[in-house]
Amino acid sequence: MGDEWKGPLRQVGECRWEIPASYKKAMRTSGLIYASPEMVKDILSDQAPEQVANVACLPGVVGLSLAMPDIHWGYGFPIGGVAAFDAEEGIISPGGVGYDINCGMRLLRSDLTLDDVAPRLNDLMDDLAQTVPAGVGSEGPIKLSRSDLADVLVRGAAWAAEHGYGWPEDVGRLEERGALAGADATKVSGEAKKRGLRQLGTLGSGNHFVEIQVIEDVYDLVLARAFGLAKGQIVVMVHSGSRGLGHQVCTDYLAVMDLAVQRYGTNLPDRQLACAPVRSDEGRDYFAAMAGAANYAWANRTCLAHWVREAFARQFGRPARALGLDVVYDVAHNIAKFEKHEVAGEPGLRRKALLCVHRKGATRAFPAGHPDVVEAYRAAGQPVLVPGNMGTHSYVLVGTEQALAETWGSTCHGAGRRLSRSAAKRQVRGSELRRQLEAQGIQVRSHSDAGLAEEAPLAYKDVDQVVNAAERAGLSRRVVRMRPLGVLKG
C-alpha cells in the first residue's frame, strides 16, 4: 500500500486533520482529513495523505481537499477523498472517480425476522450462489442488443425496471432516481460497449458482495420507522458497480486525459491525476460517459436485486411483495456530479455556485429538507449505507446539515482498506478465513479462496470506529446496524 507518510498533519478540531497549504508551493488550498486519533496511524501508513495534499493543487478547486475516516491509497485521488471544483473554471478527473464508476449500495428491507430465515439460510445461501451470476468476468442471463445497452446508458435503473427486472416504485428510492442526467451513450467507446452486452446483472469480483443481515441495534427509532427498519429485521446489502464498461471508460478517458494535460498546458503533482477543464470537449465527453456507466451500475444493482427477490420467493414459497422485499435506498460510492452549494463569496457573504464534486470512496450524504433528498425521505433526510467487510456490521446513516456546510454533503463510504490485497492473502488462506466465519455462524459462498482471503476482515479498518468518527465529526448521524447471516462473494 505504499510507505508510511512523513508529511504535516495537525489536529484541528474534533476529529479533523489539517494538511496546510504551505505543505507543497503548489497547493491552492489546506487538506481535511477526518478521523479519530486512534486511526491516524493506519492513515499514515501509505501515501493517501499525500494524494489529498495533490488534489488540493488541481486547478478551480473550491474549499478543501478533504477524505473521510475510511481514507486509504487509491488512482490519483485517495479512496474515501471529496474534492468539488468550480463548474465554468475548474476540473474534472478520472482519478477523482475511480475505475469502477458508480460502485455502490443497495439496501433490501423484509418483513421476514431471524426466526423465519434461519432454518432456511443454507438453502438460501445455496439458491443465491446458483441465482447471483459473480466472479471474474462473470456473464449473466441478460442478453442486451446494442439498442438496449444504449437505453440502459442512458436511463440506467428505469430500463431495468420496464423490463421486468424490478419494481416501478424502486426508482423513487434511488440516488438520482437510478439515472444521472448529462449520460451520452455515443461518448462510450465501442470496447466498453462490448463488455457491457452480456454483464448486465451480474455481482463481479473483488469486494462486491450480496450479504444478508439482521438489524441488531437501533440508534434511532424515528427515523428506522421512516426507513421502514425496526430491530431483529431481515434485510440485504448489494454492492456492485458498473462492471468491465465502467472500468474501460475510465480507462479509456485517462488516455484522452493525458493529452488534455498538454493541450491545456496543465501542471500536475501526479500524473494519475490527469484531468481537463469540465467546459472542456474532453470534459464533456468525459462526463458524459462516466454518467452513463453510472447508470449501467444503476441498472445493474437493481437487477442484482431482482435475482435476490427471486431467491427468497423461491425458498419462502411466497412472492416478493408479499415478504416485504422493498428497497430502503442506494446510494453511489465513486461519482462525479454537478451540484448547487454554498460557497465563501463577498467578505461574510456566501453564495450558491455550480460545482463538480467528485466522490471517491465517498457517500452522499444531505440533510432533511435538501432539495435532492428523494421525497420518499426528505422529511427525513437521505439514507447512507455503510457495508462492514464479512464479519462485521454494517450501518444505516442519516445526512447532516454540518455535512452540507463542510464536505458538500459527503461522507464515509465503508471500513476502507488497511492491507493490500496480496498482504491480506499473506496473513490467511481463503479455506480457513471460511471456517472462522462459519464458526461465528456466518455462511459463505464465494467463488474463489484467493478472492475470500483478499476481503478478509483483517484487510479493512475498524467500521464501527469509522462511522464513529464520522459521527463525532458531524457528517452523519447512526440509525441502526446490523449483522451479517450470510454472504457471497465474486
Second form
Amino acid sequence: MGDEWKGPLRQVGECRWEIPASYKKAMRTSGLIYASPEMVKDILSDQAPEQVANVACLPGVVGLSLAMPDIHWGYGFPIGGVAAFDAEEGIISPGGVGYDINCGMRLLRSDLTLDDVAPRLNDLMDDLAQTVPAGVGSEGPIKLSRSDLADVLVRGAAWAAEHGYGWPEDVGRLEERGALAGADATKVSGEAKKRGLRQLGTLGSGNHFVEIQVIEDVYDLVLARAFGLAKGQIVVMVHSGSRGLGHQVCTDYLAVMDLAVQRYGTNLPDRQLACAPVRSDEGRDYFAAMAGAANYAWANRTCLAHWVREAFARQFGRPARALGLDVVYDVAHNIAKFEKHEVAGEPGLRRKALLCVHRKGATRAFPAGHPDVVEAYRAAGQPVLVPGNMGTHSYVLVGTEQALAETWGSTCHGAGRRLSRSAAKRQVRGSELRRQLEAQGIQVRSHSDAGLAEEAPLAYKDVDQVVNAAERAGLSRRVVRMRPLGVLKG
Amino acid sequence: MRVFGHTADIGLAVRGTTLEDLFAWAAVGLTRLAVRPQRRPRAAGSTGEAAGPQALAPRRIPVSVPPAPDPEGLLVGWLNFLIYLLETEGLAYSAGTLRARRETDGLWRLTGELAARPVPPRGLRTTVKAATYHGLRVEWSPGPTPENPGGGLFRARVILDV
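Swap state to the form predicted in complex with its partner chain from the form predicted on its own:
Every component of the complex follows; first up is the chain already shown.
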C-alpha cells in the first residue's frame, strides 16, 4: 500500500466527500468522492484522493473531478475516476481511459436454473476452460487478416456477429451498439495492429474472467423482468477488454501526448495525465485510435460470449438459442466519449453542452428515457453490470436521473482493489484459495495458482458496500444480485 | 533491482552506473517479472520440458524506441518496446548494447541492439500491459556512492501496469 493521504476531505452529504479546490493552487475545481463513512478509512489509505485532486487541475475540466465508491489508486487518474472536459476548450487524456481501453462487462441470461446446471457444473467448467482462450499470452482460433482487423476497429461487435461469432440481435443490447463512432483504423499503429491480429476472442489474464452465476436476490421485480432476469436463473458474466491492441494504443498515444504537453505548454501534476487539447491533431488522432480499440473490445466480448454459448450447447445437448442464452447488456468501464450534458450556464440557467467524458473504472449509468440508452431498455433505464470478486456477489444495477445530473451519468464499476497483487500473494496461496472457494461451492479454473492468489477476494473491497454507497448517493439502484457458481480466471 | 507493490500494479526500482546500465537492469527486472525462469538446456537424449539449445538461441534485434523529452520518457519507451517484443514475437531481453543520448533537437534517443531469447510455450508468467509515467523517476547521485565508489549512480522507479 502507499502512504496514507493527509489532504483535506470534508463530508458534504451522507455519501459525499469534498476535496476543496483550495487544496492545491492548480486545481480548477473541487474533487468529490462518493463513499459511505465506513469506506473512507480505506480510501485514505493510499494516494487515490490526491489523484482526484490532480485531475481537477486539467485544462477545460467542467463540473467536479469525481470518484465513484470503488475508487482506488491507479496511475494518473484514479481508478473509479470520472471527469468531463469541454469539447472545444478541454483536453483528452489516454491516462483518463487507461491501458485496457473498453475493458468492460457482458452479461448473458439463460432459461436454465440452478437445478439444471448443478449436476453438470464440473463438466461445464471444464468445457469453458477448454473453449475460452485464457491466461498469459493467450491467442485464439480467430486469425484476422489486416483488412479484417481494420473492419473490426470500425465496426466492432457487428463484425463479430456477421462472421458467425454472435447473433445479429446481440448488437442491439450493447452500449453504443458495440461500435463507437469516430474510429479510424489508420490512426492505430502497426505495432498495435500486430498485437491485435491473434488475440480476438481471448480473455487475457489478470482480473479478467468468465463466471457462471445464479440470481439470488431480486430488488426490483419490474426492472428485473424488463432485463429478462428472475430469481434462481443462471446467468454468465464476461469481463475482458481490448487486449494487447488497446494497451499499445494507450502506450503509443501517451508518448505522443508526452511531447504534446510541452508543445501546448500544459502544466501537469502527474506525467501520466499527459493530454492534448480535444481539438488538436494529437487529441483527434487519439480519440480515433481509442474508438478503434473500444470497438475491438466489443468484438472481443462478442466472440467470448460465442465460446460460452458453444460450451453450454455442447453440455446441454441443445442449441444456445434453445437455452435462451441472450445478451442482457454490455458496458464499457474504461472509455472516453463525447456526450451532451446539462451544465451551468448564465446564473440560474442550465444549458446543453458537448463534453468529452472520461470514465476510468466507472460505468455509464443513464436513466430511463435517455436517448442514448438502447431501445430495448429505454423505458427501464440502462443496465449497469458490476462484478464483485470470485468469492462474492455481483450485481445488475440501473442508471438514475440523479447520476445524470451529478456524475455525467456514471456509477461504480466493481469492488475496487484494496491490496496490491504482491500483498495478496503474501496473504494467501493460490492452491489454498482454490480449496476455500470450492468449499463454498464455487468451482475454479485457472491457468496459474499465482494469478489466482493475486485476485483473491481479500484483495478487493466489499462489493456490497460499494453498491450500497452508490445507491445511497442516488447514482444507481440495485436490480438483482448474483452468486458465483463457477469461475474461469484469465 | 527490486520489485515494489502498488495497489493496482507493480513497480520496479533499479540502479545503474550509467544510463545504459540502468536501462539494462530495468530490462532484466521486467523480464524476471514477465517470464518464468527457464531450466538450463539438458544434454542431448535427455527428456524433460526444458527447451533445447536451438530454441533458446538469442536473436539480435535493433532497438526501436520513440524519442523522448528526457531520460524518464526514454526508459518508459524502452520498457514498452520490450513488452511489445514479448507479446508479438515471444522474445525476452537477455543482453543489449545500448546508447542513450540527447540530440541537438533536445530529444533523447536510444539506439543499439539487443539479444533476445525465445520464450518457450507457457513460459510467460505475468502479462505486463505497459510501463507507465506514473510515479516515474530517474535520478543521478554524483559519486562516489557505496554501490559505485569510483563514480555516481543512476536510480529509477517505474510502475508497470499488470
